[in-house]
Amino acid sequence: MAELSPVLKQATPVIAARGEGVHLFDEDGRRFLDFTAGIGVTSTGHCHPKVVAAAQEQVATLIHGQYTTVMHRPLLRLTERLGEVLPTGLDRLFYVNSGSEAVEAALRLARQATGRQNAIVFQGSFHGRTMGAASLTTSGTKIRAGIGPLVPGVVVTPFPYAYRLGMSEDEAVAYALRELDYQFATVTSPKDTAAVFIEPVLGEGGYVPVPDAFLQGLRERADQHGFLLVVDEVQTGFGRTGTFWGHEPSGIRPDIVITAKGLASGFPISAIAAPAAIMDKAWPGSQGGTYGGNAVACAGALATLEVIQEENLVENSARQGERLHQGLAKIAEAHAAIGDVRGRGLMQANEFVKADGSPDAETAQRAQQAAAQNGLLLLTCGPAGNVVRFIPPLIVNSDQVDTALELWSASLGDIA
């Protein structure tokens, strides 16, 4: 009898039978408040009626129209609609299926557009599991171990993780920018550097927001040295952080944006966006793929965009995210094991530490499991696995946030 790979470890004991809004139901009909959203994917909730209807209609007309063989209207409409929400000037799109594929497409484009090889990433970054994306990933050695040699030309530099560094945010920004400049002086000449890749909020690395001043410093250096600033919005985009794109509060414009996850409420589609002046430098034949821009996924993405705008989900993300953050911070006051509460919008986290400040993965895991037993589904993250993250669908309301906070507080009490 065939079985799943034993490497695939389940974060919760739930066998999901169906989903509805912010809830999942197991095969026995028990309801769980889902604050994982498929790792930030089901942005409009489980089975939003508009998304379901769009997919059903598309399945009945055209499931797959391979987009280098024939063109189809959902892909053209999606491209037009994304043009309305993408940063100004990023007016050329290339579609694939997953975040990892989009990251690799961005790396390929950056190297071809600049004629340079090296890429800079930051400690704690997560950009994917395929070979090129894994080479850019430092959120944990489990992503990179045992598969080398990795893609060459990747330089890792410190991230302004103020809590871990024991610094103020301003001090952490100044330190990380100094270290980046030191890398330019010692490891990768700016003339050899094709791009810097960064997430507006570290995802698997621990849900650490990037200070606006740091993104501004990266933009200044990119303009000065002629390399590209690639912003990985796979998890932060489409309203997750309380703005449509996670980088928006900094006021900078990326050269390339990567998007996936919440783009289609669960259908597999991803994309990179860049100005024509950059995308036109991609070499002929360097972009393609069998399933990229799938018609059903495009229909799901179009419906997702409509729901986000019609139901004001970006604004809801900001409002409910603040409510969630304040509630988590208040609960943390009574639990010394929670050293930091942080996040933006509906991307919030608790970092668990021991009395000496070292990571406490065991307590984080116990809290996450206790929450699942109490009906609240959460995930852990961080290089040490000591961060518990809250990622509800963007449709979550105040009552549901309050219920989640009550369940979280009770779960922490259960393990005390």
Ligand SMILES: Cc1ncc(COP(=O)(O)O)c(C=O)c1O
Contents of the next structure:
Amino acid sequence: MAELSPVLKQATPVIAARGEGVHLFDEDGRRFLDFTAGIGVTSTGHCHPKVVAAAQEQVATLIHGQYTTVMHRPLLRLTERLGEVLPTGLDRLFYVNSGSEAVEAALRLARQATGRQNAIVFQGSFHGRTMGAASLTTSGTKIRAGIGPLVPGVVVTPFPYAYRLGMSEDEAVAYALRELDYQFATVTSPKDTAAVFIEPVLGEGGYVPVPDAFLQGLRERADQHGFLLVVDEVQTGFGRTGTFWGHEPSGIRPDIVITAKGLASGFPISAIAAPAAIMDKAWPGSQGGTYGGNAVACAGALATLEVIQEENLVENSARQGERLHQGLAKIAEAHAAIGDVRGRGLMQANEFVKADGSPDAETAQRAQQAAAQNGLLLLTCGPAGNVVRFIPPLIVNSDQVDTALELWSASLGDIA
Ligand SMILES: Cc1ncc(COP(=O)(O)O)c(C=O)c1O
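If the structure you just shared is the form predicted on its own, then what does the corresponding form predicted in complex with this ligand look like?
Zooming out: every chain and molecule, the one shown earlier first.
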């Protein structure tokens, strides 16, 4: 009898039989409040009726219209619709299937468009697991260990992680920009630097929002040196952080945006967007793929965009995110092991630390497991696994946030 490879690590023992809104149901009919949203994917909730209807209709019409053989209407319509929500000027799109593939596509594009090789990433960032994307990833050595040699030309520089550095946000920004400039002076000449990749909120690396001033500092340097600013919105896009794009509050203009996860409520599709002046420098035929821009996934993405707009989910993300943040901060007051409560919108986290300030992964994992037992599904993240994150679907309401907070508080009580 075949079994699943142990290479997959399970965060909970739940076998999901059905999903509805913010809930998952196991095979015995037990209901769980799903504050994982499939790692930030099911933005409109599980099986939103509009997404289901759109996908069902598309399945019965055209499942696979391979996009370098024929073109299909859902892909053309999605491109038009994304043009309405993307930052101004980023009006050339390319589709693949996962976040990692889109990151690969952005790296290829950045190298071809600039004729330069090197990419700069920030320590703790996560950009994916395929070889190119893993080469850009330092959210934990488990992603890179034992698989080298990795893709060369990647330079890792400090992220302005104020809490970990024991600095104020302003100090952390100044420090990380100074170190970045030092990389330009010592490791990667600006003339060899194709792009800087950044997540607006460090995701798998511990849910640390990037201060606006840091993104602004990156934009200034990109303009000064002529490299591309690639914003990885795979986890932060589509309303997750309380604005449509995570980078929005900084007011910066990215050169390339990468999006996936929340884009299609669970269908595998991802995209990169860039201005024509950049995308026109890509070498035709150098990118593609059998399944990219799948018609059913496109229909799912179109319905997702409609639901986000009709149900004001970006505003809801900001409002419920604030409620969740306040509630988590209140609960944390009674638990010394929770050293930091942070996040933006519906991307919130608690960092667990020991009395000496070092990461406390054990308590974080016990709390996450206790929550699952109590009916609240959560995930951990961070290089040490000492951060518990809360990422409910964007449709979550106040009662559900309050229930999650009660279950979280009870779970912390259970392990005390
Ligand atoms: C910011 C970011 N980039 C890229 C990826 C990779 O996406 P995927 O797992 O779809 O390959 C992820 C996944 O968690 C992510 O959070």
